[in-house]
Each structure stands twice: as C-alpha cells, then as structure tokens.
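Only one chain is shown below, in structure tokens, and it's the form predicted on its own.
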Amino acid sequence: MEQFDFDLERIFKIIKDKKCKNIGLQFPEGLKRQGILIAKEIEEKTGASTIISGNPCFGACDIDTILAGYVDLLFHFGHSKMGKYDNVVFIETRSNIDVLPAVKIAIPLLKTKNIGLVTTVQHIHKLDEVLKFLRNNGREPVIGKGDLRVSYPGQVLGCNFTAARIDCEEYLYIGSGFFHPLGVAIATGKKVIAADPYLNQAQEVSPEKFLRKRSGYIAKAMDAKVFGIIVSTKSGQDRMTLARQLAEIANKHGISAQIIMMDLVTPEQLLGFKADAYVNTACPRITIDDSERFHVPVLTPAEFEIVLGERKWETIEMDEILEGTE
C-alpha cells in the first residue's frame, strides 16, 4: 500500500529551532484528507498551534498568502518550492511507491534507445534507479533541467514541460495520469509512453483526441464578439503582462477583450458575466480539466491566437507558465 512521506520529525524540528507558536497547514486536495491528523500531531509533538488552510490548493503556485500572514511558518505540503517566502516550508509529500514493476511492462513499448525521463516531484527520488534499469536493458536515458520553475532534473509541472525538452528520440513518463504525459507530448511533438506505478500498468499517451476537442473550442469562438481575459491573483499564476498583451491585439483586430482579474476561477464564478468566450491566462489546467463544464469557449492564450489570425491552426500547443513569462 502506498504511502507519503510528510517529513513530520524535519516539521517538529524546524518548530522546536525556530521557536514557532502558530502554524499554518496548506494541502493539496488529494491530501487533505490527512490535515487533522497532522495537526494534531504537531501540536501533541510541538506545543505549537495550528491552522489548516481550507481553500482549493492547485500547486505551489498557490500559497495562501492570507493563511501565511497569521502564522509563524506555513508548512506547504505535495509540491517542490517556487517563488520566494519568509515564512513558507514546502514539504514534499513523496511517494514510496515501487515504480520499476511499470518500468518493466513500459521497455517493449519503447522502440529506441535515446529515452527522456520525466515525472512529478512524487516520484523524483526513483529517477536514478529507473536511469539505471533502463541502462541495464539497453537504453539510453537523458534527464533535463528545466527552468527556474522547476526544482529538480526530470521534474514536469502541470504548467511547465521544460525539462522535457532534450535531446531524445521519445520519452517515458512515470506517474498516475494523462495530463503530464499529454503536456510532454504536445510539447515536444515526440512519443511518449506513460507508466503508472499505482495501477501498474504502461501505454502510449496520443494527443490526436485531445488537439481535435480543442480544435473544436477554437472554431466554436470564432464567432464571439466579446472576450474575458482570466488574470488569476495566486501567487504563481499571475500573468497580467501576457493578459494586456493579448487585449492589445483583440483590440487591434476590433474584437472586444476585458481583463478580468479573479483568485479561484470556476464555471459559477463566470456564469455573472456576458462574454461570448473567454481566455485563461491563469492554471493552464483550468481549461483542459474544467473545458466541458463552461457555458462558453474558454481558450488557452495561444488558442486566442489562432482565433485572432495571429497564429496558424496547425500551431496549437499547451499552455505553459514558463520562467520570466508571468
């Protein structure tokens, strides 16, 4: 059975140093259901008081800020550090799940020898022993760096495919999913096998579904007169440069585009306004995961492109909040 490592004796530890009387607990949804323990426990082993964030966490681009302010040290659970914060701890939560069983059954799947290696931070801690099964059975794995993003070689982000971008002939993907997977491979234009350690399972991840659903958004916009442009105000989604860039050139072309700045963007959130389709410059996973819950279009900035005649159809590719991009 899989387990997380919550790192509590390096949280009892930096409390005790640092003489710390309130704490804040921020989790991300798949791991929130652990919150009330921890806090207990840290409070039993710390004498400390503690606070757990109840609002949506998507990543570690989304500290809460507010929750930051009450406390003596925020401790930010499931994500690897971006940005910069006093008073934040970011506490990896990774996975001891065995990943080689999906390794084996991904090898006949790969059809050369130059292999990319990439996953989440959960899994980052296997890469050296898959870098050196796959050695042992005649590949040749490369890891890449990525940008300031991203904190280890090999990391991909919901948001961010950097490290993807190497020099190798396909990749393999080790984690539970198809959005990362997907992401490299829209990407990088390249093969892309994605193994599960949870379900144990290997396949080949194709996008030809994917890139037609989205194609399908782009020509039900053609016709809207009046956009929204989403700015979110999380701390690592904010992309109000882009967000005015794009105004710029909707307006440019005579289409209508007002800047709507919000923190969580959801369907209900957007049903108050009239907009005949909108673009979101916040979580790129916003439009691909919540796409068939929206009234109208909600479109990828590139996607806006192609619909403004700025870029070509042929050319769609995946949102990414790249370093120095915000």
Given for the second form:
Protein chains: 2
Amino acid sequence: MEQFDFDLERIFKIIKDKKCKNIGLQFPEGLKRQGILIAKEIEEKTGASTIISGNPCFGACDIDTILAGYVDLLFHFGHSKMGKYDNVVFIETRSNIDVLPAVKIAIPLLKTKNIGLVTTVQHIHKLDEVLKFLRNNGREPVIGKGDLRVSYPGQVLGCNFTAARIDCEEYLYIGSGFFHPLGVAIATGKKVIAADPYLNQAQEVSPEKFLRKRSGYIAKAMDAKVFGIIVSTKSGQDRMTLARQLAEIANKHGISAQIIMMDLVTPEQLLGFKADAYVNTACPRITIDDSERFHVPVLTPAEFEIVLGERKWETIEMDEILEGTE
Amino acid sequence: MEQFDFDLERIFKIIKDKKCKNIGLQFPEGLKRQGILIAKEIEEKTGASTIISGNPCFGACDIDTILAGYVDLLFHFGHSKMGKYDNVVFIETRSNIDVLPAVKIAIPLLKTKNIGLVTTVQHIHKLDEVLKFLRNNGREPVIGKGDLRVSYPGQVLGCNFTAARIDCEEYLYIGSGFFHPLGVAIATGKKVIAADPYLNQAQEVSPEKFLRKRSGYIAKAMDAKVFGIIVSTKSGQDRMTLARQLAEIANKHGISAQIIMMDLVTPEQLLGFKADAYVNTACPRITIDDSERFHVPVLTPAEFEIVLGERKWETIEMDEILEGTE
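Please give the corresponding structure for the form predicted in complex with another copy of the chain, as opposed to the form predicted on its own shown earlier.
Everything in the complex follows now, all chains and molecules, and the chain you saw is the first one.
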C-alpha cells in the first residue's frame, strides 16, 4: 500500500530548536483527515499551540499567508517549496510506491536512446533508480533542471514544464493522471510515454482530442461580447500585469473585458457574474480540469489571444506560469 | 417590482474628487450579475481602472481586504458599514418595496402598546413611516440603538440583535426570512411578529422547533471525542480569544479540541477533516443555516459549553458577535 512519510520527528525538532510557541499547519485536501491528529501530537510533544488551516489547499501556491502571519512558523505539507516566505517550512511527502514495474512496461514504447525523464514531487526520489534502470537497458536518459519555480531536476508542475525543455526526442513521465504528461506533450510537441505506478501501466499520451476540445471553447468564445479576466491573489498565481495587457488589447478590439480578482477560482463562484466568457490567468489546471463544469467558455491567456486575432490557431499552447512572470 | 438604488453618480463623484486611478468593486452574491456592467460604466465615466472582487460575499464581514490593498479605493456594495478601513466606501442598497401592507397585516397580531421595531438595512429607511403608521394606530413603537456593530437604530444583523434589547413586551420585525426574527425572539425571550413585505404576510415567530433541533445537535455532540474549533480570518469574525478559551476548557475536561482557521466556512471544506463535531466561532448564521448540510454536529460556542457541562441546557442562546468581542 502507498504510504506517505511525514517525518514528524523533524517537525518536533524544528519547533523545539526555534523555541516556537504558535505553530500553523497546512495540509492538502487528501491529507486533511490526518491533520487534527498530527496537530494534537505536535502539541503533546512540543508544548506549542497549533492552528490548522481550514482553507482549500491544492498546491504550493496555496500557502495560507494569513495563518502564516498569525503564527511563529507554518508547516506546509505535501508540496515542494515555491516562493519566498520567512516562516514557512515545506514538509514534502514522498510516496513509497515502486515505480519500476510501470517503467518496465514503458520501455518497449520508447523507441529512441535519449529519453527525457519527468515526474511529480512525490516520486522525485525515485528518479535515480529509474536512471540506472534505463541505462542498464541501453538507454541514455536525460533530466532537465527547470526554472526556479520547480525544486528538483526532472520535476514538472501543473503550471510549469520547464524541466521538460531539454534535448531529447521523447519523454518518459512517471506518475498518475493525464494532466502533467499532456502538458509535456503540448509544451514540447514531442512524444510522451506516461508510466503510472499506481495502475502499473504505460501508454503514449495523445493530445489531439484535448486540442480539439480547446478549439471548441475558442470557437464558442468568438461570439462573446463581455469577458471577465480572472486574476488570483494566491502567491505565485498573481498575473495582474498579463491580465491588464489582455484587457487593453481586448478594448482595442472593441471587446469589453473586466478584471475579476479572487482567491479560489471555482465554477460556482463565476456563476454569479454575467460574462459571456472568461480568461483565467490563475492556476492553469483550473482552466483545463474544470472546463466541463464552467457554464461558459473559460480560456487560457493564449486562447484569448486567438479569439482577439492576435495569435494563430495552430499555436495553441499549454498555459504555464514561468519563473518571474507571476 | 423591487429595485435597488445604487447611486452610481455618487460613486463617480467620489472617484473624481479623490482623483483615484484604481478602483475595487465588491458585490454581494445577488448583485454580482450587474457587477461587470457597473465596472464598465465606472471606467467609462471616470477614466479609472476597476478590479471586481470575485470572492464570495455575504455580509459586511466579507470585506475583500486583499483587493482593498491593491486599489486606491474599494466600493463595497449592499451592506452597511462595519469595522474600520482606510479606503473602503460602503454603498448601501435600499429596497423600494412598500412595507406598509405587511405591517397592516401584522397589527392585529400585536397585543400591547409598546412595540419594539426591528429590521434589516435594506428597509431601514422605511422605519419612519412605520413609526408614524403605528402611532396613528394608537401604538407606542420604540426603536433601540444597538451597539457599534450596527449602523442604524432598529437594525439587526444575523450576528447581532443588540438593537432589540429595549424595554418592550413584543416586537415587530420587518423583512424577509426567518433568521433575524428568530434571533430576536431567542435573544430577548419575547414575542416577535415578522412582517414580510415580499410575501405580504405577517406571523408570530415560534422558536420551539428551532430550539428542539439545536438540542438534538448538542445531544449528538455529547458522544464526540475530537472537536474542531473553527475561527474565521474574516474581519469582524475573528474570535480567536474565545476559541482558545473553549479549547482550554475542553482539554481540562479531557476532550480533544483543535483550532481550525479558515476564510469561508462551508460544509464541503469541513468534510476533509476527521473531527467528530465542530464549534463555529465564525459567522453565527453558518451554524444555523447550513446545519443540515454539515456531516457532523456544528455547535455554537454556548452549545459547546453545554456539552462540556459548563452551561445549563435551559440557557441555549443565539450566538451573537458583539461590539469589541471580535
């Protein structure tokens, strides 16, 4: 069974060493169930008081900065470091699941020698053994560094595929889900084999269906008269400069575009507004993952440029937030 | 048809007089639909740039302080002033609906001379004509001042019934919904006639069923071993001192109680945590309005004291946030 190692002893030590009295704890959704027990254990072992963040938490962008302001130290669980904070400690979680069986299944699907290796943070400690394994099988795997938004070579985020921008002909992605490997495929235009260690299977990612769907949203948004341009206040997602540029270009084209600033972007929350379509400059995953739950088209910034006639259809790209642009 | 008057001209004038360049706009849920059009009109008439708050907004507690920090001036629509902010202008909305027909229906139900008058902010400008009307009918209506959390004499909030703490034997509430008149009835222990100008009807409020339901939640929470004590970061709802006191008393009784701090409190967001019951020190309306949507009992602070044996069952009270306690 998959287990996540929390290293609570390290947390106890940091609290005692820094003589902290007030501790904040933030867990991603999947780890919240254990949150209250962990809080209790920290209080018993260190004597510090804890406050748990109850706000939604899906990534390293979701640092609860208000809670951080309340406490001596905030422990953010489950994500690798992003951004600069004085009193936030990132407690990454690593999966103990064996990735090699899925990699073995992937090998026959990889046709070249040079293979770009990418994964998400919970499997990042497994990349070394995958490297060795591929080399023993006559391949020459390469790992990209990525920009400053990512913490480890080979790490991709839902909003950043810079670690995949390397010299190779095809990629091996290790992890679950379709989002990250799809992002790598679209960002690089190259073949990606996704090896899923949970399902023990491997398959080539095909972005065609996805791109067709996005084209549908663009076409639908061509009829929109009023756009809402969404900007998030979350650390690492604030692209107000981009939003203002887009609003200005829209206005030049005679299209009304108003800026809407919010914390969490949800289909329910957008329902209240009466825009014909939206442009999402916040978390790029929301645009894609929730696309079918939105009542009107929600576009990426690049897709909106296509609507405005400022970009060619053929250049649809995966929305990324790069180092220094947030 | 009911209409709300926004006084956009006043807004244009304030922006021009103060020579503001960046304007924030915040609308409650029911007014968000008009938000984008109002933003556009402000931009056209004043030349200022606008940013609309996309965050949930249910009351004067929900001031979007992050947006306020981004802009020269934030206009908060639909609620009367609460709290102190350097750059927030409250644009109250007043309903033009005629309240007298419902008051006429209420009169036979009011048996005494001295009648306490209470209402919500959207009808507050109608209190004068109600006063006159009652006097012409041989009554002696009285209006209470309330504490500093309320803006007008006779105004009640979902979390504050201090304007009802006056010398009278029965009350006339003017407005829709059951929450406010129920709150007045429980807070004062006196008879309340609720006159609804939308439905054109009037009836006596009976808190018995409501109190039985609350007793049920208290009884269920008696079996809980782990409590989460919710504290909101919203301005005007931060009762951390109370939460810490409750956690301390709980621990003395051998009951585990951990503090959870969040912005918006929703049943969905609490689902993630594994507590047997919660105590809500945030918006008191959430405890009541969402009670059936929570998966476990969510108690008011006073109800939690009953569970801990620190308060008698007979003293169940409406949770209120009073001036100076937030």
